[in-house]
Each structure stands twice: as C-alpha cells, then as structure tokens.
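As a starting point, one isolated chain is supplied in structure tokens, in the form predicted on its own.
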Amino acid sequence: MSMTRAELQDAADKAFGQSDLAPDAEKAWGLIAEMGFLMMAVPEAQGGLGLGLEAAGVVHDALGRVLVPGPAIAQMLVIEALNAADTLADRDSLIERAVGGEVMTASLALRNSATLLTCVPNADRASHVLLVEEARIALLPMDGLTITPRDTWDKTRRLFDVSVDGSTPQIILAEGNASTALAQRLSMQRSFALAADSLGGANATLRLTIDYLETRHQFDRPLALFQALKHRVADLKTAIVAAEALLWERASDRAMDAITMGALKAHACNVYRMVTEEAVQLHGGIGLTMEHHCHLFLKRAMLNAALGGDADHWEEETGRQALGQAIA
C-alpha cells in the first residue's frame, strides 16, 4: 500500500471515531463515500486508489467499531465485480457512481436463486442489484423488482429480500469460467469484511465494557481490581488479538481461497459473539437490558455470524478442503 494502515486507521478513527453509536444512516452514508473508502480497492487506472484488500478492512473495521448502518460491504463486492468486467462499455460511469455513493447493493446471504436473492442491504434505495450465479454476474437495475423486507433483530442494518424478473434487462459483467472465478473472489471479499467489520466491533465492546468495570464500584475498589474480572477481560483480549493477527495476514496473502477466508470470517464472528455475551454479563443487572449498548454489539455479532454461512457451514468446507488434501 501506498498509505500505511496505521495512516488509514487514524483516518478512519477521525471519520467515525468520535460518533454515537448506530450514526445517522444517510450521514454516514455520505462521509463513507465523501472519505473515498468506497474507492480504495478500486484501480489506479480507473480513478480509485489501488489500495486492496487490506485497506479495505481497515474501513470496514472502522465502520464495525461504532456499528454504522448501511450497505458498505454490499457496495464494495459491485465496485469489485464492476473493476472485473473489463469488456463492459460503461464501466467506467458505473463505478464513478458506485464510488461516488450512489446505492448499488448486493445480497450478503451464502446462496441465492436466479428469482431471489436475499439478506440484500437497502434495497429499497438503491439503483442496481448485482447478481451472482455460478455460470453468470449481472447487474440489475431496480426498477420494477419487488422488494420485501427482512424483520431482522438487528437494527444497524435493513435487509430486504429481492425477488428476480426474468424479463429484468440485465448488465452482464462475467460469464463462464470468468463468472466462476469473479464469484470467488466477492465470496472471499464478503468473509473478509464481515470478519473485520467483527473484530472492530469486538474490539468497542471490550473497550466498553473495561471502561464500566473501571467506573463501577463494589466494596469501595473498582471491579476492574478484582481478580476474577481482570483475568476474564484479559481473555477476551488474547482472543482479539490472536483473531487480529490472522486477518491482517490473511489480507497480504495473494494463496486466499474462499474457503480458507470462510474459515476467517467463521472465527472473527465466534469471537465477536464470545465477547459480547461475556460483556453482557461483565456489565451485571445493567447489561441485561435491551437498551444497553452491549445489546446492539451483540445483535450485530448475531447477524454478522448468520451472513455470509455460518461456522457449521465454513467448518465443514473447511474440514472437507483439508481431507481432499490429506489423500490427495
């Protein structure tokens, strides 16, 4: 990279930093796009800033931290699928308006069907739909799809599911052995950012919840003096970082499969889940109501582990992957 990431953070920390929780949707929408974090892993060539997969789980960690809403990880796998579809006539135009935030969403859910396609973030707002099939990617326009909307016990985010005209016109961007290998490349980009997007928030709620424990009293001493408390938050950190590390090193690694990056996104989300059900508790009688900040990471956490497969979906991929090599 040409920025460092630590340059990237401290840009991040400033954009999203200092917000509330759960900001304003259309506000945040318009600082993602006006940061430029739309454009990051797009090409120098194109008009983006070349940054890759590293820099784009910077802004997603960063969007984790204070739970933005939005369809951020939906927007970067179009911008990815339009960088590929290099014989495309106005690619070009589209990706300006992509990168320029205009909604174009994506569905985050494992599997789909040419008629429907779900778990699709504000749909209700945006102008394409990209489509994703083993033999074809296309782009939608949203006009005359039929839209339904997800009940979803987390808040920060609104899913929709979006139900395919066949006589749609249709943008195609891959077919064929190129469709095949585009489709892996968004599957691996959707594990990676729904895994850092997991530890940013991992990382606020552990925050969170030491800063309680150094508020709170019991028998005139801080909890955070007690023993028992310091070595359960101290476990959560080590479980963090060792998660933080195998991101960081899965982002540089140019071997990446999908299944290697499911395995990723699988362990980030059970951490994310892990400490926030331990914060609940850490925070006692308060941390069990609804309304405590603990509650929203911790929706987040759920939905985030649901997306994309979950860890029984990844675990066994995973565990079937190392078979076939073992006997291969």
Given for the second form:
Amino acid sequence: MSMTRAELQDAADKAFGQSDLAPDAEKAWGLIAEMGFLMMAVPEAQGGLGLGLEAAGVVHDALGRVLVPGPAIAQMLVIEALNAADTLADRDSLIERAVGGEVMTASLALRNSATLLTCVPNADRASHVLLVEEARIALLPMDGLTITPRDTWDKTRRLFDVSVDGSTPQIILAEGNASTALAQRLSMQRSFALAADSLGGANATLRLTIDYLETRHQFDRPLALFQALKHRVADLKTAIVAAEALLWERASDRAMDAITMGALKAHACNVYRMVTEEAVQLHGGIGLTMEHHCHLFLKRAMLNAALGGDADHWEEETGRQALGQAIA
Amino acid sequence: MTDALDTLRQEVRLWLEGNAPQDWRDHCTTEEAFVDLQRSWFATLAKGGYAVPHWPAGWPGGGRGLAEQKVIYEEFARADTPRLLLSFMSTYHAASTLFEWGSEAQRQYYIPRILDGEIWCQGFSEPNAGSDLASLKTRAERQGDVYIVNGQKLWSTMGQFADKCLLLVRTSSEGAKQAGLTYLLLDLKAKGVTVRPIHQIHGDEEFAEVFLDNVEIPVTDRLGKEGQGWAVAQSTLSSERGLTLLELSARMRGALWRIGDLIRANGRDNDSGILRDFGRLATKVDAACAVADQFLANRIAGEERVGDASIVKLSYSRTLRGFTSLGLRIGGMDTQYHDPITFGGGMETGNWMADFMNSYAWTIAGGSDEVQRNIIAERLLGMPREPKSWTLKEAVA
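Next up, the form predicted together with its partner chain. The previous block was the form predicted on its own.
Now the full complex is given, and it begins with the chain already shown.
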C-alpha cells in the first residue's frame, strides 16, 4: 500500500472533517469524486489506486462521522463488480465514468427478487443499477426502469424500489461460478462499508455526547463529573475501540468470507445502536428534539442495522459457522 | 523482521511438541498436583529458554522484544500449556521491580533465585485499602539495621505457596499519604509471619492473607529510599501490562469449542436463539483479541496512551463474563452439580459454574471494572476528575 491509513485518514478528514453534519448532497458527491475516493479500491492497472479494503474503511468511516448523504457504498459495489468483469469490452470506460462521479447504484438489501430491487440509493440520479442474482451479475441501464421513492426516517439516505422486467437490456458482468464468487465479495464489501460507516458515526456521536456532558451543568457542576454518567461513557468508548480494532484486523485479513464480514457488520451496528441510544438518553430533553443532532445519528444507526442483513441473520450464520469450526 | 518472527514461531512450536505437558487439565484437581505441575513446567521452560523472554538480555532466556514475546505467548496459548500462575509474580512483578530499583547486590542475590524457581507474592492490598493503595496502614519502624513491621495484607495472589513477598508499608504518617510509603522485600519464612489461604467462592485458593507481627526486615532488603515506596510500587504494577491479556484473550478464543460442544451435546444445533448468542459471543471474543493485539502493536510502536490498557482489561473482563455465563446457561442443570475444579486451569476449563464465578476475579482484581471506567473517562477521554472534597462537603451540607 502506497499510502498509510493515517495519511488517508488525514485526507478524508480534510475533505469532510470540518463540514457540517449531513452536508449538501450534490457538493459532497462532487467532493468524493474529486478526492479520488471512488478509485481507491480500483486496481492500478485500471487507473485506480489499488488500495483495497482498508482504504475503503477509512473513507466510509469519514463519511459516517459527518453523515455524508449519497450512494457511496452502492457505487463502490458497482465499481468492484466492474473490476471483476474482465471480458467486458467497454469495462474501462464504464469504470472511468463511475469513478468520475456518474452515479451507478446498487441495492443495499440482503436479498432481492429477480423483478424487484429494494433499498437502492439515489436511483433517480443513476445511469445504471447493479443486479445480483444467483447465477448472474449484471449492470442495467436505468432508462425505462420503474422506480418508486421510499420515504425513510433517515433523511441522510434516499432509497428507492426499482422494478426490473425481462425485457430490460443487461450488461453481463459475471455468470456461473464467477458470479457466485463475486456475489460473496460484494456481500463482504457491503458489510465492511456499513461497519465502517457505523463506527465513524458511533465515534462522532460519542464525541458529541462528551462535549454536551462537559458543557451542561446541573446541581452546580458539569454532568461530566457524575460517575454514573462517566462510567456509561467509558463503556461506550471501550465498545467502540474494540469494534474498531476488529474492523482493521478484518480489513487486512485475506481469509475473510461473507459470514465473518457479516458478523463484523452486525457487531459494529450493535455498537452504533447502543451508542446512539445512550446518546439520546444522556442528552436528556434536548436529545429528544429535532433541534439537536442526536436523532440524525440514531436514525442512521437504525438504518445501517437493517441494511445488508440484520444482526439476527448474521449472528445466526456466525453461530452456525463457529459451531462447524468448533469440532474439537 | 517477519521472517525472523516466523522462524521463532516454528522453533517454539517444535519445542512445544516435545515439551508441552499433555492432559494436565484432567489431572490438576488437587492443590498438590497443581503445585507439582507448575514447578516442573517452570523448570522445563527455564531450561528451554522460554520462562523469562521479557527479561533483559544477559539473563538466560531474556532479551526478547515485545513482538517476539507475543509470538511465544500465542504459541503457548495455541498449545494450551498451563499458565505460569505460581511463578508469575516472581518473573514479572518481582523481577522487573528489582531490575529497575534494585541495587547491584540485590539483583545479583535475588534474580538467579527467581530463575531457580523461587516464588514471590505481592503484599500491597489491605483490608481497608483495595484500590486506594495510598491509604494502607501496615506499619514499619526503623530500629538500627532493621525495620519492625506490623499489620495485615490481603489478596496476595498465590501467597500460600510463596517464599518471598513484595511488601508495601507505611514508614511515616506525615505529609501526603503517598510520601509515607516504603518498599520492602519480605522473607515469608521470617519469624512473626502467618500466611492463611482465602477460599474463593468456587473453592479454589488463589489468594492469601498475610499477618505480620513484629517481623524484622533488614534495611538492606529495602528497594529505593525510605518514602519512595509509591514510585517503586507503580513500576511493579505496570510490569506485565498488555502481554497477559493478549495471552488470555487468545486462550478464550481457543476455548470457544467448549461452547460449541455443549450446543451439540444438548441438541441445540438448530436453535436460532442459541446460535445467535453463540455467534454474537464469537465476534465479541474476536474483538477482545483484536483490541489486545492492537494495544501491543501500539506499545511496540511507542504509541501507547494512558488508559489504553484499561480498555483492553475492561473489554476482556466483560467478554469473559459473557463467555462463562453463556456456557453456564447452555449447560443447563448439569452445571449446577458440583464437579472437582481444575486448579490453575484458567477460566475456560468447561466447569461452567466454577469458570463463571472465577470470571469475577477479572472484573474485581487488578483494578476493578469501575476503576478502569474512571481511568478511561478521566485519562483517555479527558472528562473532569471528581474533586476530592466534593463528597465530603456535599455530605455535610
């Protein structure tokens, strides 16, 4: 890797660290493309930076910290799928368009039917959508597809249903065994990106909460002096640090599979939920209002927990896998 | 660098194949068997050069860097060798304190004896001074060439098997509480010393209390100057930070199969609720391992921050509680019947009730979870420290 994680972190912080929470979608998307974030995981041979999963983790963590809207996770799945399509004639030009900021989107749901894709971000601005099926992975031009906007609680992401019918032209990216392997990688990437977004958000929420506890006075002293509150904050910090350690370990582990990465996603989302739920409580009355930012993180945490397979699904799969490995 | 570590890993693995004790968990159901195994395993390790990898170069088996020590511990955990419980205090706490504070004569006298298997314990805690060491009351008065010591020590790990004791005493009650402490090396065979084991809630006797009745300790057995005890004690307490938790969390991951076995044995393999709990636990164990690993990497890189060690300990202790209580739950009624415990078997012996109760040793000993939370909040997150006078003023008002 030519850039270290710390250098990437610096670049990501410079791009989004100073901005307001949930910044303007158009501007943010332009910045993501301009900073080259979308080409990080693209191999150098295809004009990318070849930085892999760890770099993607830094980016999604940074986007999660300030609740950047937009389809970054879906776009990276499309780019990954295009990378794999090495027999596709106009692959390089499609990749070039995708990393340049032309929106190509994908479903962030765990499963879809062949005729209906759900949880598709920014479908109204997209030129293409990725279709992942058992035996085939294809890129579909959006022209002529029916899209239905879904009004989500989390306003930082705009989701759509996309109806597909048999007559839709398809750009085939992978079939057969290649398709199975690619679907696994896409699942891993989706889980990993959602985990990184969640831990970025969890960190920002904790910071927000500590700042509040230090500022707000009750009974003639800052709330941050109360041990009952300090201890809860320390538990949240501990959970975040351990989950982050797991995130970076799994980013560099070559032996990952979809279930292990799903377990990471479930764990990180559990931590994000716990932190944001506690944050609302620790903010007291103000945490219950729209004026304060707590609710933005809480809603994104809940959405992250539901996207890409929920904790019930991944924990059961992980338990089954651990049972298989645990035969002494 | 990596090649050298790989070579070391192969060496250790090969050595363990020929030397690691087998089936020891089944045999260690009496205190005598435990002590025998601990002593013989330490002697084997000392001979093989793996007993004290953390000691300075020049001492047999010493001079290993942190990355090398990590490899050695990982391989020991993988081979499920007994942990060095009996000689742990001597090779870590006693040795590192002697290396840092001991005179040349003290080092030359005590260090070789530790390598020969002399057992040390720690006499810091007292009945009314648990986490608040500065308030300890055991008194030492100098009379010529000796100190006369009176008082009581509590929670001395392995004290009942020890030969020597690292003793923190009060030599002055003037000025700041910390400034009145002095650090002595006590011979537990000395006249006036009584050691009594403490039965823990599951029946093991891991700790002891030490009673001191007009015990004479030569002034030559003092570490540091009189009144410097607090500073000396700090280096004792930080001597093993990190590595132990790396080893213990690796062992917990290695013991996940016990819960898997239990799930199968009880026909719960298709119980979604059980599978979810097991899956969630397995990921938490992975996270506890990852955070211990990251801590050590930061330490090697010189980037350790105050409070990092507390995160590792809190994360291990909570995960261990989850691990043992899940075993207890899935084990059902069988875990309610009393089986002999495995002495020194660690906290993942498969004797679920004993293991569960033993997990409290990690949430209480070595700085309770509550103390760790204070350190994390105040030192790592920079939250304000509670002014000492608050409690009193408020209570009076």
